[in-house]
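Just one chain follows, in the form predicted alone, and it is written as structure tokens.
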Amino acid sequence: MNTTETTVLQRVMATGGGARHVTLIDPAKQSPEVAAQRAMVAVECGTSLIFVGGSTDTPDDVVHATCVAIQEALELRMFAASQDPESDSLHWDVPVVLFPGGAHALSPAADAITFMMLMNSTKRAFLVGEQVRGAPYIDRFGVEPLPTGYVVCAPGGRVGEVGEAELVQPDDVDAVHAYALCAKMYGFSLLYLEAGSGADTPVNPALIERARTVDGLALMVGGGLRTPSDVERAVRAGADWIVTGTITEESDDLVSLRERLQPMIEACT
């Protein structure tokens, strides 16, 4: 997508006007067609990025089909808006970004990829192994990398288990500060604090506040954010981006998705 001249990274790093929202869509949890419908509802509600990924074992053909379906739906909405003088076609200029579980879950149809190091993993594969495997394909596809430090905080959920992460505990503000400094020194642009998909509690705002003291990083927070109040606390603590995914999967239909998502996105501002 990304029809403007700015890169996805420039758009992610832009500041002002409060936090922004990311809708995470796991291609393993629905068909590409349903994924596209859910993505359109999210954009209607004001989400600013669509992440595609999550599950560690989703094959690349499923990921690719999901990215294609979402891109095609966005293009149709943008074209329709361009024909209506009362509509803003740029509202539909929303990047589709890979959020991969590994080097197998890639697609040339994406605009960008969170090129992540799981910084507190004890497993080489998630520190550099999968990244080395995937880098030649990302380069060949021309997908824009978004250098991202990914830190899993307690409770951690499935990503903490699979990634064999030494979880950052809710009160360990010195550890999260050290990770943020390390991410900056590595030259990462994004720092993602993750409580785990479907976590029963979100990242402790104290951790967000401490990470926020390190300048030059766009701070993303996800996992366990189930209510507008959860979002407001994360934003007040310093989050630049709020990521939600489970509420999209749990919604029975598009009407209920809109009803649940709208107040979450409004809480970002």
The other form holds:
Amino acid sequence: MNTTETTVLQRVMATGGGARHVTLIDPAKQSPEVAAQRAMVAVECGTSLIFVGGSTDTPDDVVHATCVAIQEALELRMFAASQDPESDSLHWDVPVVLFPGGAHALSPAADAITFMMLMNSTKRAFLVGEQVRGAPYIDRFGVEPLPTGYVVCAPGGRVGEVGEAELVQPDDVDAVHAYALCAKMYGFSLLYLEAGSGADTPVNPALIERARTVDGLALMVGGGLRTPSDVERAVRAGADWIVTGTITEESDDLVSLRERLQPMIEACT
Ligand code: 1GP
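Give me the form predicted in complex with ligand 1GP now, not the form predicted alone.
The next block holds the full complex; its first chain is the one shown before.
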């Protein structure tokens, strides 16, 4: 993609017009072709970024094939829209961003990567180890890094377990405030509050509110957001970006995916 001059980070940091939505596609959960079809429905519904990643053990060839399939589908839709005077081809100019579980899950076909420190991990690998392994590849690929502080909140799910995170508890607003300050002091651009994919409760809005008091960070929230009301609560509390993944995988077909996703994305604004 990259058909405009705007960097992905500039788009992520742009303010105004309410919160925006990210669709997370886990390459382990479907074929690249189905991933591309799901991503196209999400873009039709108004999603602003496609994240590719999630599972911790997906090999890079699967991640790459998924990124390529999504990029090709976006290019086709953009071309088709450019031939139709009533369509806006820029609607399809949606960045594909790696959301990696480690240095193995990289692809040169992505536009950018959430270059993350799992800030509350107790394990060196997730604080800096995987990042050091991955940095030379990202540099060589020319994929834009989005410096991201990633904080796992209870219940935390699999990422909390694999990342050996000291989970931020729902009432620990001082901890989340300290993480947000720390992310800012490191110079990160994004702070991602994660409850864990498929979590039965999303991040407590009180944590989002407190993190919001630290300026200069784009605030992403994800994990367990299943209904438009969940999204509205997170946005009211101060989320700039809403990430959903599981609802995309759960839908039986593309029609039901659209029915499920559209109200979630509308609830962002
Ligand atoms: C996971 O926050 C994302 O990293 C999305 O979570 O799968 O629960 O939507 P869900």
